[in-house]
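Starting off, we have a lone chain in the form predicted on its own, written out as structure tokens.
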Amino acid sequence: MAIVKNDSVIEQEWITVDAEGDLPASDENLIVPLARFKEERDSLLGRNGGLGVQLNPGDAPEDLADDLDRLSIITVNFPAYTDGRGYSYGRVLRERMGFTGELRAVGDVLRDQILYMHRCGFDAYDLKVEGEVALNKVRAALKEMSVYYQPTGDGRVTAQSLRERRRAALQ
């Protein structure tokens, strides 16, 4: 498995702990499920290592509103390619809540979904293929389209904006 972020393959620097697992040393970078974060919030925020939260289908990203500035990473689980709730979570976190940390797609992350995940605010992808293969898949996916009709928080110009600019330049 490989994690692709910012046009490179990165090392896994985070330990994901489930709802009941023992916590590692306090200086380790740690990702916990939202339910555990809510139950143990104060002790988790008091740790020395980085802290992240995993959102699963059915979780509410809004539950993190007061703590976004304390989280380095949020992972969003896509348990099946047919479950699109994670796209909404990405948009809510980036566009409405202003999350600026790493937003990583995990689970059943397929090449055909990467461009859409990126448009929804994801900047890292945990793929089930290795190194260069993963990097090439992400690069190809992000180059797949150059003009968009729907605006999102990714800052890409829409077709309508391009037409308006062209019209203004001709006047």
Given for the second form:
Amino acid sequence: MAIVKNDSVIEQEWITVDAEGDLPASDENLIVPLARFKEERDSLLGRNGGLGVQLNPGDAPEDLADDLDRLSIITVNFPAYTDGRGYSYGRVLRERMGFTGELRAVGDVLRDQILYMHRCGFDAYDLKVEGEVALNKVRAALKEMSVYYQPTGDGRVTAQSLRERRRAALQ
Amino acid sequence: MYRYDDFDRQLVHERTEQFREQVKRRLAGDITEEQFRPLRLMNGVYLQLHAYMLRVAVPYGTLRADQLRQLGMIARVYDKGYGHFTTRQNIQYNWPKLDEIPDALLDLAKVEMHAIQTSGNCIRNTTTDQYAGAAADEIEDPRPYCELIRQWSTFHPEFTYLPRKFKIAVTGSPNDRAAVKVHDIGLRMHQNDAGETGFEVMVGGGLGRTPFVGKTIRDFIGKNDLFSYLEAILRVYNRFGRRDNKYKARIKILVHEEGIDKIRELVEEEWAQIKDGSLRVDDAEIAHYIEQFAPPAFEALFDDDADFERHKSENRRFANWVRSNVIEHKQSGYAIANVSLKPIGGIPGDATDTQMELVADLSEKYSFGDVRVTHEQNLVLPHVKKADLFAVWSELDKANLGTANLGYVTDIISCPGLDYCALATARSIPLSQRISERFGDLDRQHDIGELKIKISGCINACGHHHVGHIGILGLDKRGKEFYQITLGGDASQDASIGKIAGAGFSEAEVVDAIESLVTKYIDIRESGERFIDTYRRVGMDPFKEVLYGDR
Ligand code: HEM
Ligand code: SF4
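Could you output the structure for the form predicted in complex with its partner chain, given that the previous block was the form predicted on its own?
And the full complex, kicking off with our chain again.
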């Protein structure tokens, strides 16, 4: 009900259709599931509006390799918060394939998972709560921890590199 | 031993505070038990039959004296005066009150301990050889690598919602005391042809309702590459492991269904893309961790000690204890002393507050403040001078911790079973107590020699019954407990899964059945054979016959 990105609540500017749904007018911004994108790729790329793809669990982000720069947004669906496949998709898209557009988590997106999603490259979260509440949840979640062990592509400095810096400074 | 630095401490403190808030929300009724469940599970809090249970992590089974003393204090203040050491080298408290758990976690954090990732579908506590850094037969101390795995796996953002829980075990010795072949990933240290030390990587081992021995996915991975290789395996598992059925979600099923060759291909393909990335650990960093586990300041001693020999010849009970519970140390003049938590007729793995404090004191006085927890639910003082063994044993003996039964038939692994566990189909602790009493006589135990009995109270196999030389599985048949016996299981480097002997036995019959197996073994064993060796030589039939006759 509220999408949080870059420390603010943003408008929903995208229409998501499923495998069969009718497509909106050509100049509307559209998100389609990966399977449909693969099937109707050429006609979808010929539309006037923005284009995005939704990944569902079991999809291969690698299938988007040739088209990443044509996509402004990729949504990753977490049908249940316990299904963690989307975390791997996030890292593969960002760290390996170099996707720079919006990476939005949709579905069962809860406060306690947001930090992990952020660490895996997500920058937008579609939450089931309203504006201010959603924003506060994201803010709280992102600052709950301050020590990170794993190097991911999120730019956070790991405990290990801080230790190395400290050791170097002492030498 | 590894000491937390400010980063490690900060992380645990932040986590402790986070959980305190979550418990507050639960107690205030802001969140339901349903919503609270995943949060408490991430912090080692289970709901058992009678109460909440708190599982505290003991990373790679290594404890300092002050930590063990604190565990004793927690048993006294927050529990009923005891704790239960588990097959995953952890400790469980069976009776904490939910509103007090945040305080217990704070007390744990004061000694750098926590309950993080002791449950949930994440990478669990990494386990290893309890004799690490002390064993005469080890290639290298595995704990520096375990510590690096601990850090890599703690709050790993990508691998916190895996299809199912994930357990990694490491052995630095060819004699596997960490059961690495029945873990999701088992790592065995060895040297390659070029003389470098690295790891054989095995995947897909596990117990539970479909037990498997792990398969080798890679013969050798160098130390620098270990972590990227682990990440590659976990990514493949996270993406492709089954999520449609919780009983088919472990990596062992993926390996079984797809075949090890296919999984190897996927992992190698994944690894090729990340192996030169930021998870590559350089030699300097590894050296830094090795240094943290540097051997304590051993004295240069002769291996023989006259007083030690004299005490052995004068005190038969001490001599018995040395024979079963004391193991060769790599340092001359020192020994590894095992503290049995299996007194005859006792509850396997339980220790009282004062027992924990005593072992903590003894470790400070005699073992450089170092204590280990074993996956067979005992404790270890890893570095004791031979000259001090008599003093150590005398103290242990007074506290009912000096039982001379390591590896013997009464050194039973048992899960909590129906006495505590909501999933149990039968009791397991009372059965282990009855078997222990039946075989209590020490001379007889010694004559029987190494014999591993392992008992689970349901098919989830927390008591490792599949890898017991004799395994016992408690089931429920129309409201009555009965026990299925498996033979020939083994958790060592020669790992195998036990075979079901036949129809189950009632609670009244099962101890006699075990005794008849042991008697048969004594009758037919050849010189030097352990139970498992005899079983491997003669097979199931002779044992089946004593169990079932013509039935
Ligand atoms: C509240 C009590 C407990 C519950 C509800 C519980 C639940 C389970 C379940 C459901 C499994 C099967 C998981 C799977 O194969 O996916 C399992 C396996 C296991 N549990 Fe427990 N458990 C409990 C206590 C313990 C204790 C006390 C220990 C240690 C003594 C333990 C150690 C293990 C081990 C070693 C496995 C082995 C199976 C494997 O990882 O392949 N559990 N447990
Ligand atoms: S084996 Fe079964 S009864 Fe025993 S602790 Fe595990 S789940 Fe409970």
